[in-house]
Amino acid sequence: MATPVVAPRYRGYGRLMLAYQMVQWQQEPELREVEVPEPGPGQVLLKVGGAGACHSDLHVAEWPEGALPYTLPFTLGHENAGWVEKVGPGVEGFAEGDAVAVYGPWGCGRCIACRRSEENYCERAAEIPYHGGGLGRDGGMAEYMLVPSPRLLIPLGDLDPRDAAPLSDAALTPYHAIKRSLPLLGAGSTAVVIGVGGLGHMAVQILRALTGSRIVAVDASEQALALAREVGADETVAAGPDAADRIRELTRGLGANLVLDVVGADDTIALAASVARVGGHMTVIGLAGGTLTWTAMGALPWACSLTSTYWGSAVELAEVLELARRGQIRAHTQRFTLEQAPEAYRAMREGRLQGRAVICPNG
């Protein structure tokens, strides 16, 4: 059985490794020693280069026992990339040393949605007691990670896994959300991004790469707004009581064609609804648990669609990685050792991160 430790006694395949694990609900995760897994038939063992730290990990840790179908303990880290360490019997197409990203949402692999590479919308998700590595199954905040199928691996080419890891969620999630709104985002349009953290700063870059929109970034932090300007925002607006008026002024009173709420709190959802335009899209990808009170008249402009999206497809992840290889998007990251994982999450909780924290278990 795994036991809590400060540092591992052994390093390397076949012995013990350090892992940052959820051990109890509503408690801080722990650094623990666990066995390095052996890949079975169809499985791939990954030497982890980087594992992104995400706000959703904080949300998972806050849930009470029984709220999620996960079995404890499991290793955190659902934004993962690294190098193939060993393949199990029957695995073809990957060899030791290949640099790969791990597609994060793990579905059944057999339903129509999964066959379209949309495991984020797996038709059998309710039957599966996990959502992916780091979300009910062991993730990448360990020296090695077991991936259950090569279908979940996307080649990185010359991208550094430590740089590419956050792209598997922090870029893929806004990419998927923005892609559905591309018909609205031609020249002369406006896109508003609310929240310029790990996902939001990627959303600004994706909008810049894919659309002709004027990009307006909203955040309460001047540091975050400075990052937004650095990565391509045309305008920045401080969150607060004057934010809606400022956005309406920038859009000549018409509102935004797309409002992407990367926070999802009551106040950000209210702001998003107040600045969307007739026929626009309001898309909420943040998980802060806010609500919108719906009425047939007044909740949203006429013909404005409201939706939430979840992650993205494996094909879309390949597209995201291609944008990164071309230099059109780049995750701004702060790197931490595995032993520093608790500090990375403290910095996230306290708003001290700029961009994305990446845990690097192997240096």
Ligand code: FEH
Contents of the next structure:
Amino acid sequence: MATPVVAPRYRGYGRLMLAYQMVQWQQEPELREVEVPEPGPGQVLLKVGGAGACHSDLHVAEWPEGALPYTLPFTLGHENAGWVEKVGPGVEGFAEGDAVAVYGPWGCGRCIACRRSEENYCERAAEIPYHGGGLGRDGGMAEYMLVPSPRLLIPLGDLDPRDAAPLSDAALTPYHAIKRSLPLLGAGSTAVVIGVGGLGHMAVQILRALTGSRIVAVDASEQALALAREVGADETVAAGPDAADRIRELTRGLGANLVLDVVGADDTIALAASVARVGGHMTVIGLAGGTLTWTAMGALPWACSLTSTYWGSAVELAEVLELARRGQIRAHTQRFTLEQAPEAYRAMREGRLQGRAVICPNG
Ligand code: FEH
Ligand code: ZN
Ligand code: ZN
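If the structure you just shared is the form predicted alone, then what does the corresponding form predicted in complex with the named molecule look like?
In what comes next, the whole complex appears, and the chain from above leads the way.
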């Protein structure tokens, strides 16, 4: 049970910890003191190394009561990594001190999609009143986090959990989106990434690691475009009225084989649709709520597929971690203490972050 922050670190027999929690819809989250959970049968207690701050958290906090199936309060933080602190009865294969990433989208664990490790597309999602730790269940913005099953843990090897945490969403989400377009992305192809924030700067690196595409990054901020060049973009384009012409110029008027919209606002969706190629893919992973009016003729080039994807599979997370261990991708992070979590989100809202903010509750 949560109470406001008070001095004692113990209440009764339960040890207390700080947690950054959603307490009321459409209100700022709060730092509160809560009990450290005890892992029950089949559960694992994680000592949190890092919990990435994601744009979706801002959207979640903005929803009115009843729009999401979540029960309040719950601790934020849905891209998490840390060390196993304690395993509950019956848990095998993990031991205290193991460095692990937490697979973020929590499904039923039993349906065909979940058995394929695609809990992001769980067949029973509509029956489950949360989307994962930090999304309706307690997440990683606390000293400890309860993980309901070891199936949700992926070993990190020698990766530092504070560097690896963002990989579980900021890298996994674009990795999943890009993987389905790989047949289009041979040498001579073009991939456009719109938005070079937490997910976008990982998308550029993933395209570099997996494809022969020329990578074009688009953003309104010159700082973001500098980061895009640093992590491997071949071309950068300032967002604005000339962006579409510039991209067409770069592609001999043909447009891009893949346009990945990491923002998902009206203007970025319009730009994406105007620079996709015949037979290409337009994939929207940003959640800014933009719309596209689709008509059979003219909204998109012929044979161009439009899709949105959600997060990725646990197997894909293992692949992402392998890319990071080999040094092919790296999340650019800014670390914050748990007490600084409100400042991390403020910086995100005001566009002052470069790369991903990671809350490190244990230093
Ligand atoms: C979280 C909640 C709902 C939709 C999408 C997300 C993403 O941050 C996961 O990639
Ligand atoms: Zn997220
Ligand atoms: Zn399922």
